[in-house]
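Starting off, we have a lone chain in the form predicted on its own, written out as structure tokens.
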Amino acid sequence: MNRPPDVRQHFEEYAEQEWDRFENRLTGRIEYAVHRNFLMKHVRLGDSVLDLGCGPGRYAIDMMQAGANVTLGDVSAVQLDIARQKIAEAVLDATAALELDIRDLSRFDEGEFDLVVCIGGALSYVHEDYATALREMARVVKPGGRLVVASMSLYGLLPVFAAGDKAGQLRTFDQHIDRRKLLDNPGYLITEPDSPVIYMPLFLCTNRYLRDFVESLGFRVVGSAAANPLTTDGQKLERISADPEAEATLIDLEVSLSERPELADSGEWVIVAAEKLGA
């Protein structure tokens, strides 16, 4: 099993960016909120949870400080390092940071982990193998335990191609993204192996697929969102990110609003947390 190398090689590049990003920009801070409010519901003090896809570790310093005990796992051995230096400048431990592939888990027992989390763009990563990778995360969650996943949005994706008035994306529309699949609304697709734009094929969904799937690996969904709802990556925000006030605002519709059904494919990503069944 072979992970495209460029998915490696782009966050060992990317390194302290995957942090910065959350705090530099304002797309980044509401996405970081939005994710955060809603991953935070379904962490309990002395959870055992498997954090896939972690990054430079923001959200298993959250986990930790909320009592959680964490084991990170990621496909960069950057990124982990990047993990433990925040963690440790955080006072905290890690159970474990292990460089791993989601799509296989087997190092881990079934029914192991009482969370299992995978938010950012670890699935959509897969591409193909969206599928193998849930089942290995269901794997290891245990009865009564619980899953938080997120796929980068197939509606929620598209308004990027218009986000900065990029006429040449627009023209080469179905060098990116098949447009009969999209208009046949298949619920998913990948991106188009060779567009000049999206770095590398992508997974993407609607929220009702991702739940449907999820509740298929024999879970009952307990909650969904969308991030960021009412903005997108490449709009120009400078004069809302010079004001506090409004800025602060917009955060938190942002967040209040992340939940809402009438809003579940708007964002550019969907997240879905799940109990399994059978405790």
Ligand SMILES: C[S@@+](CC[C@H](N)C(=O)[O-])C[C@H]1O[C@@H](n2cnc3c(N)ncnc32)[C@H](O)[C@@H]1O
Given for the second form:
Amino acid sequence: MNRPPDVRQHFEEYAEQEWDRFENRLTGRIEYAVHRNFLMKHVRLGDSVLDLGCGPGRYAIDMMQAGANVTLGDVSAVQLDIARQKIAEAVLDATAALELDIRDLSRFDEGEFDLVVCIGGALSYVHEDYATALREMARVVKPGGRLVVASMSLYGLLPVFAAGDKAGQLRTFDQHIDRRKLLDNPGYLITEPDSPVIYMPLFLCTNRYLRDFVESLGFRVVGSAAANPLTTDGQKLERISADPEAEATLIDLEVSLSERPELADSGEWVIVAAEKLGA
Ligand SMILES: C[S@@+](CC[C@H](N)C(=O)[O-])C[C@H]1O[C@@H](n2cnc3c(N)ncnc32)[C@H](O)[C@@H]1O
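Go ahead and give the structure of the form predicted together with the ligand, now that the form predicted on its own is out.
Now the complete complex, all chains and molecules, led by this one.
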């Protein structure tokens, strides 16, 4: 299997910081609020859920607390250990937490889950194998079941590359993104492997591209969102985060605007929810 070798290693070393990033930065707190608000609209009591690229399990815990039976899957054993620990701290029953790669879900039967979730990056990290991974996810959703999937945003992330340029990290824009590919492609881009700004090659796409791809797999799109619609990770926002009322107002605004079609390609993430046809 063609896996970039540093993805697993990165998340093994990143360890607990993956949990902390939703607490110690305002943009992280917004990201969590927007994703959680969107995701929980598609979780039902008693659902059997497969949470892929689950990381330390924040969304798995939310779904379990909403009465879903969640199976966790991640390529990093360290992240799975943290997830087991966080689930125990939340006083929830132990659940299956499996070391796996989203490109190979052959251990699961066709139509095994009511809901398959893959948010927070795993799809983008598999680079040109994104189509294989999405097909695998689609296969294990039962007819009438749902898929909630996120990719890093093609256009929304351009300001992050620009920030790298400002910091003198980028010698040329093409070091990360081949401009010709950006101009020619129909809504997705596989970034160049040799970027000093982002530590690994990525699959990035537009909202329209992800919607169309998921529909081509026999699904009907039932919702989509951008995260964060107004802010990008790394923005300091010091004055807002120093004022609890200002922070609460911004989070509320971001959540409220996240599903606006006009903002679908802003922010770092495009998120799509879809229902499998044929029930
Ligand atoms: C940024 S974290 C997101 C965690 C969680 N879903 C969230 O949004 O908070 C990305 C996770 O994807 C996992 N991952 C990356 N590539 C993967 C792959 N090919 N298969 C399974 N998991 C993968 C990483 O180990 C990491 O835990």
